[in-house]
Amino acid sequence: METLIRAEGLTKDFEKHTAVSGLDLQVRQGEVLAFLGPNGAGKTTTVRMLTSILRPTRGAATVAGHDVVREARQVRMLVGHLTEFPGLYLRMHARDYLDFYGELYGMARATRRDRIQELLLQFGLADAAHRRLSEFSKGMRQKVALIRSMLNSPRALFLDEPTSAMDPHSAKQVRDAVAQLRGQGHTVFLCTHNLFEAESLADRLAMIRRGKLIALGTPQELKTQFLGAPIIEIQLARALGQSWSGLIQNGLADKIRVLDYSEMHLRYRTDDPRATNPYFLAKLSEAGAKIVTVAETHQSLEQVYLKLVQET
């Protein structure tokens, strides 16, 4: 797939502090990338450079082939950007505010009117569109800011904590919108501390710490890489006695790593669960085992995140 966002050696220095250091990253067309890291890691600075708001100190970056420094105007017209602090004009009415931004994007009057109505309906704000933004709750203001970032159907949408201050229903509306954008071929660059949101939405995760990229991959790739192979747990209805040992020693010793077991319980890891688990279960059945459950122990993205942050 086409690489839409590309960063090579991207670096930003602020006097005595380096906020982002030598970042190399590629994001494909139609991909959702979750950009994770603790406060002060360099996430917002990275987004500001990629959206042509902040000039890099060194390195280069492009969006849809446009250089973020030399072709900053073209980049800004291609992207949508939801900042952590939206900065709305609170004295304006919601619809007028969005129409003003649509005009800045160069959208025709009829086009922006239809697009604004479509998004207001999608996020449940159509009935409140005549009210001033100062009358909106914090969650409603966040929705308006998100609509603003989506007005021009951007090829790349940069979202910084999009569901902060939102109730569960509103947060789900945002997640559904992100999934819809991905389905339409838009690229989403998602900065979030919500690990559930990152894992459920993102195709890949990038983790940054002290300005440096420390991990990149799919959620499952990162779990396997940093937590090891998943743990399989088997529960039996009745004791199998010494058959556990016999089964493991006869042909399975090189395929599974037993963590603990009793007469009715076994926990193990395997590097090739697709091949090993069916074979092992068939052998258990042949030995007369009555299997109650076979389950993979849940490995969370939070475990990966904490491990990486603490180790680094």
Contents of the next structure:
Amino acid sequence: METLIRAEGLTKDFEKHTAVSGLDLQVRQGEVLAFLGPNGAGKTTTVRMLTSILRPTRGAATVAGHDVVREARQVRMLVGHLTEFPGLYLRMHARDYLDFYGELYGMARATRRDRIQELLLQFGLADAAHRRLSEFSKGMRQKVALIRSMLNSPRALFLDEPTSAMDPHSAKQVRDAVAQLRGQGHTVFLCTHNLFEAESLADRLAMIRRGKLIALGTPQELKTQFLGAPIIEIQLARALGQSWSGLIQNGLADKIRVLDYSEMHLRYRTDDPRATNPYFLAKLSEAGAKIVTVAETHQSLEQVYLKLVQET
Amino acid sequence: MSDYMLTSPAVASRSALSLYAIGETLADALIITRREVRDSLRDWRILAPILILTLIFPWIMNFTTRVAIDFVTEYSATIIPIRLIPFGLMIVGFFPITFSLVIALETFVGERERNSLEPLLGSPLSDASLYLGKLIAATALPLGAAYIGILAYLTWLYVSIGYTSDPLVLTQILLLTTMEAFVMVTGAVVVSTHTTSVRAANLLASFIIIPMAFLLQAESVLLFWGNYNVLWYIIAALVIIDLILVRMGIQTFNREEILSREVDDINPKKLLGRLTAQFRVSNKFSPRWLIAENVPQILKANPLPVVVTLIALGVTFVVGWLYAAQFPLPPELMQPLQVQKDFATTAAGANMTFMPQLNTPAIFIHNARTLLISAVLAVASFGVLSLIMLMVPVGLVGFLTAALAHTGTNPALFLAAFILPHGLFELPAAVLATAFGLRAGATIISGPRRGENSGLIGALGDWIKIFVVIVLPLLLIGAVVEVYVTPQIVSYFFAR
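Pass me the form predicted together with its partner chain as well; I've looked at the form predicted on its own already.
Zooming out: every chain and molecule, the one shown earlier first.
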């Protein structure tokens, strides 16, 4: 699949510190990349460079083949950017506000009208379109800001904490919208502290700390890389007739690493559960084991995140 | 306007491209302007005072004018009302435009404080469009109100006392009002780029309000004095200030500067640290490095201010020379130049109160002090006053040389005897000090630049180095020559 966002050695120095240092990153067309990191890690600066708002001090980046420095205007035309704070003009009516931004993107009046109506309906704000933004709740304001960033049907959508101020229902609407955008082939660059959101929406995760990329991969890849192989737990209805070790040593010794066990249960790690587990379970059945449950112990993304943030 | 336009193959010629880019920049700017003007019109805190100043204040002014006219007419002081009305026109126009400062601070800093600026920065708008749009928006409403106010006042005057304004004076007042509004708004932009909150911006706004108050007083004096021609000079000065401030605004109100500025701190200790760091190499103060390496490097790297200063001085000398023909000295003074026979010995004892005593320490201190003051003024005036301070004596020398030439004195001999001996040392010193002062002042206009020795602190550091290493020694030699050599040469050629 085509690489839509490409950063090579992207660096941003401010007067007193380096916000982003040598960032190498590629995001494919239609991919959702969650960009994680503690406060001040360099997430917002990275987004600002990729959306042609700030110029990189060193390195280069392109969005849809356009250089973020030399072709800044094209890049800004192609991307949508939801900023950390909605930053609305509260004296304006919602529809007028969105119309103003549509005009800035050079959209024709009729196109603006249709697109605004479509998005207002999608986010359940059509009835409030004539109200002043000062009358909107926090969640509604965030939705308006999200609509603003989607007005130009961006090829890449950069979302900075999109659900931070939203109630669960509104947050789900946003997540659904992101999923829908991905389905339509849009690329989403999602900066978030919400790890559930990151795991449920993102194809891949990138973690940044002190301006440096410290991890990149799918949620499962990161879990495996930083928390180890999946942990499987087997519960039996009654004690096994023979020892666990005898069963494992018979052809599985190099594939299963036992963590703990009793007569009625076994916890182990395996690097290749798809190949190992069916074989092992078959052997258990042959040995007359009455299996109650076979379950993978949950390893959360939070564990990965905390491990990375604390270690590096 | 944009990179897109600059790379577009569809646009054939460069001029067409420029016109298209300007048109596009303006069109984008007007989108911003429309929104901001509408927003201001929705804010009763801005609208109510403007309406009062536009409609009610002219009526009060008219009433006051009539009362004043009735009063002074009793004493046959008819000149006063004639002068009072243009003053009234100026005041009626000035009050509404003071709101341009409020609107500008609100639109430039307020947006930043409320986080509504960043979405705009993420839009395809160019920095110039954004700046222009906000500039026009902040100026349009108060300026429109000022014009309406002036019109209302004139209408009241016509209806009540049948007064019609002199079109030239009215034009001057309209131009003054317009330029003052732009100065306040462009000044507010510069202020806004140094702050991150409206509160801090309001405090810094005194840097705009106080000079404007002085300007208003000066204009009032001129209007009562009836010397309307001087107003043209003020208008021209305001246009220049506007252009300078617009340049500063464009330099500083852009995405990079707005988002890169971290905090509003002015830390004298840190600034002093940065200044003194320029005098150290490998963390040590080294006079040898300063004299042998650093100062020559600085001179080599900065030919432009020196060239600008020399051109300005050359032009001034010629202008001074030409003025001598236009404004000749009184006939009783038009005699060939001669000095007393004992000039060389008595010159040292001369004591004119406005001139330094003719002894080495006095001349040295006078010249060094003048160049030091010139540098301070350079920083406060973007370099202009520093240059003017040197242009004035050079212009006078040009005038005097030409005037003496008309009396039959050889101008080359005059310059060679009176100026050249000590001028060989003092002139390069003055030119260098002025040029580097000019550079220091100009760094303020050219906006912040990244880099170790960039910006005002870097330029001031360079000025100090040049002043200490080159200027002061030259001034000292010049003072010695001026006391002991110049009078001898003058006496040799010009003694009776």
